[in-house]
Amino acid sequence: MNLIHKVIFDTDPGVDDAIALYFALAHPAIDLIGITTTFGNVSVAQAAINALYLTAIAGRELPVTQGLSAPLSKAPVAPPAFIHGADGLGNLPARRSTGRPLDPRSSAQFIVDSARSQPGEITLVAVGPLGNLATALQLEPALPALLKQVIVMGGTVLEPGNVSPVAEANIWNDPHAADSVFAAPWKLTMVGLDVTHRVVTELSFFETLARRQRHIATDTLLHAVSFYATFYSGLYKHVAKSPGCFAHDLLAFIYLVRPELFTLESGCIRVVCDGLAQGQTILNRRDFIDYPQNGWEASRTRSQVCLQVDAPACLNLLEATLMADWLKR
């Protein structure tokens, strides 16, 4: 019997966001049941109204709320327009009339609910910002007991930052958040820069599935994720040779379903939440030290992190699961 993961996914759309959620939605071992919403790449107004836009026009109806619009404790920027476009999805044209509401709920208490009424069965995919999921464990200090696990797109160990020298963006946008959400003891793997910036998803690729699947969901990604290669083949130089954008949000949906495709080391995370080095993820690699400084303690949650992937076969995955047929007509 194959294992179906239920999985409310925490989300701030953004391209990447949607290449995720629409690999989510056509794979047959992901059940999603839920969509929270947070601001990173755009509003989370504007995150929202994505969520509903992208699941609506690929005909499915999911509950979508509405979560945290600022950090917790800093300041907050505005979303990076000249990556994502104004409206997160590459400056659309035009849109269809969909008229579907948000789930009343905010975003915190729709985790919450959803992990009490569901105990152990489902996980949580985050790949914004953090403070949706550390307000409901503000709300619901058995959150992490409630919860199967938590896949976090964020972070970096080895490989440089995309915000600063050291930091990435998920994790810098609200450091505070993330550093109370790694300090919980919940199941959590982090699928960071060390292997988003490993796996390069095409152009290509993206047309070559709207021609096939000739759909106004694939019309729309083929849209967004053009806009998006353009940013990308305008900062690094492999990715200009076969244009296409990094599959930040894509592989915490990947490790989920195709764990064995990653290498992992686990450990104490802790994240700087001020001054230069804001929102740098920090690894302890040498957990036999007893280091004097507080803050690593033996007794402190260990994580999982990704280290290293098999991009290949990523790629392959991704091919197979957008290409059959799950778009409803």
The other form holds:
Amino acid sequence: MNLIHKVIFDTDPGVDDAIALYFALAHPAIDLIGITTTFGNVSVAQAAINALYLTAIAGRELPVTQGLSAPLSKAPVAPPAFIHGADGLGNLPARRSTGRPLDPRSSAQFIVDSARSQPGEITLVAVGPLGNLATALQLEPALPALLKQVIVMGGTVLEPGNVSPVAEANIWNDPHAADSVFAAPWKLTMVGLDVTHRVVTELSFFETLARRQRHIATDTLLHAVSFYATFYSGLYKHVAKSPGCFAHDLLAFIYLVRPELFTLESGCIRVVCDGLAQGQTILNRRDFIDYPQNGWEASRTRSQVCLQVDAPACLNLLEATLMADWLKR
Ligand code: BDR
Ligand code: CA
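Alright, leaving the form predicted alone aside, put up the form predicted in complex with beta-D-ribofuranose.
The complete assembly is shown below, putting the previous chain first.
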């Protein structure tokens, strides 16, 4: 029997979040049981609106919750409208009315309730700042035993950061939450910039998709990706060659269904919470050394980190999945 992954998607849509969401809805081995939203690329209210909208226009009904609106400790910063658009989806010119309500629970409560009702069955894929997960841990300290695994898009080990020379945006947006998530004893895999910066998704793919799969969902995705690709093509010469973007969050789902496409290392990950290196994810790659510095005790939780990826295979999988017949008409 084929393995079906039950997933809660914790997200801040966001253009690459939208690509990831549609990949998850389209992939036959992924059963999305709920979307929990957070602030990040947009306000949490906008993130929830976008999650409801993206699912509704794709003809899917699943619970969507609203979660944290700000980081646990640090002062909030303005969302990056220049990357994702002020609305998170590249400033859509108009939206169809959908009228679907939110699930009234907080994102953290939804995660806890779902994990308690299906112990050991659910994978949590988190692709925004990690406050919802950190809050769920506070509500239910046994959460690590109740979830099957956690996959985080965030952080970086060897690749330069995207909000500072050392920090990746999701972790930098709430470093205290991230440090508590990496400390918890779950099976956690970090899918960070080390791999997401290796996979360039081209705008031409989304143009072809919208032509072949004529649908409001593929038109919406194309509009959003066009805006986002302008940002990335302006920043990186190799991305501009054939205009495109990094679809960061998508790689978390690709890891879920095709982990063999990634090369992993494991070790304790800590997050720098303050100062110039705020948001840096440090992987202890020498854990046979008994470091005298507090915070690196051998007893600390180890996580897995993706350090290399088979980029062409990821792009082939994206294409095969989104070009298949998954949209309701
Ligand atoms: C991450 O930050 C957000 O802007 C993206 O959606 C992704 O989750 C990449 O650093
Ligand atoms: Ca995201």
